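Read the single chain below, which is given as structure tokens and is the form predicted alone.
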Amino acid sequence: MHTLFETIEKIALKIDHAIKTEDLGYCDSENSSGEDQLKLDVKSDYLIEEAFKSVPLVKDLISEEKEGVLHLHDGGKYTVCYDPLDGSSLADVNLSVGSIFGIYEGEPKGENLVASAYVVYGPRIEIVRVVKGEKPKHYRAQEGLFNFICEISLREKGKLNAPGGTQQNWCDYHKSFVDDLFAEGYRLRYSGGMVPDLHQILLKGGGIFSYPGTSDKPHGKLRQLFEVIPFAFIYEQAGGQAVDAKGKRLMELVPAHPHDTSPCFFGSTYEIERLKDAYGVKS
């Protein structure tokens, strides 16, 4: 796991160069989700696919990006599913924006992911990583090495509330819920970007990111391979807790396609307990 941790953050630091020097603008091309491409996407993903091309513990890679699977090593032992620039309309107005990786031995799905990573592309260069049975690990890039700032821990409760989606496409009791953490005093801290987002409430102990399904995407839009599952485990291993709509761990999902989505919760104990509430959801 050490090397594909160490590529990680070698692929780190070159789209960090990338989003710095290249440019912002579309490419005249979609990703397999129907969603117009940046050019740093496409060269984000690229950067990606030549890093991991080396490591002969890869057998597959499957990205946001691409449609299907591409094959790396026979040997390999791992699939490698990552977004490859989460966030990237947010560069041109110079938000933070980053990369996710979840690492799968065997089929792709929740129970089979090993390890996890993000790294946030911000004023500084960032990783969080985990694999199973520790608590995330917090780095920070200087001078082209990451140090070990601290292990990350979610206190049972939080004051950050990050709600994703149209609002006007929200159900009313996922609008109520909303609006009850807001009356409790909750900040809002949503940026549009996944792993800013998710990094804050990691970072300041707790609190909620919800992205509902709604009545334009009722299956949720962000895509379980590359963003949901990943980020899931890092929550629970971080002692929050990470389900969809109906109160189920996002860690039980099944992909029937790289690219299907969910509705997805992620937080410290107390707000999803309160959400499980809100939507109905029975112990």
Ligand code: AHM
Contents of the next structure:
Amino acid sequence: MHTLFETIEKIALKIDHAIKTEDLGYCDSENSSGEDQLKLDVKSDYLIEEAFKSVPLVKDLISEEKEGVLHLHDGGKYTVCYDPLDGSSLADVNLSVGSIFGIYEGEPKGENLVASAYVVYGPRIEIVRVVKGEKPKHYRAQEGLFNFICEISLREKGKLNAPGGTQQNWCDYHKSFVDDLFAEGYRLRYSGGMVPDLHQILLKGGGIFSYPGTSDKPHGKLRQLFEVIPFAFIYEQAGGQAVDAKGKRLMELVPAHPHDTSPCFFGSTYEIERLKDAYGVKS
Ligand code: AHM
Ligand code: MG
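Show the form predicted together with this ligand, please, because up to now only the form predicted alone has appeared in this conversation.
Whole complex next, starting from this chain.
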């Protein structure tokens, strides 16, 4: 696992350089989810593929920017599922973006995730990574080296509310849930990039990030293998919870297709229990 995390550090430095120096415009292509691809999406995907090509432990790659599975090494043990540059449409307004990695052993599904990591490209480059049974670890880059900052633990209850999706298309009980949190004193913190938004909640001690099913996107927007499951793992290991609209753990998801999405809710225990009440799925 150390080799994989070291590779992610090298990738992070290269992608950060690309963000700071390359063209921020669009290509003429779409990805598998039908979204226009930015030149930076394609470049980040290329940098990640090139880096893992020289890591024999990696059997397959599954990317948000590729249609199917890319086979790398016959003797490999892990499938790395990744979103090369999440929130890339925010790069042209100079907001933070990120890369997300889920490392699976065996068939890629929630219960086979063994490690995950994400990179935040903000004023500094930061990485949070976790393996089974441990607290997530937070690193910050300084002169090309990643220094350990701290282990991450969520409090029982936080103060931040990051509600995703088009509000016009929320169902009534979701709208009431969000409104009730604000009425209780929660503060809005939502940039539109799941990596910095979830990172902020983790580092500020708690709160909730939601991306529900909506009338235009009943299965949500965020992709299970490289967005939802890797963050669910980090939130659970930090002492929080991560569930779908039925209150089921996101770590139990079994995608039928690499680009399947799911409604998703990540947070501290108090907020997720409130969500289950609001959705009528309290166990
Ligand atoms: P992307 O992978 O195409 O960048 O999309 C994922 C991003 C998330 O970072 C963010 O939470 C979400 O899309 C925001 O979506 P919306 O613009 O619909 O609110
Ligand atoms: Mg994404």
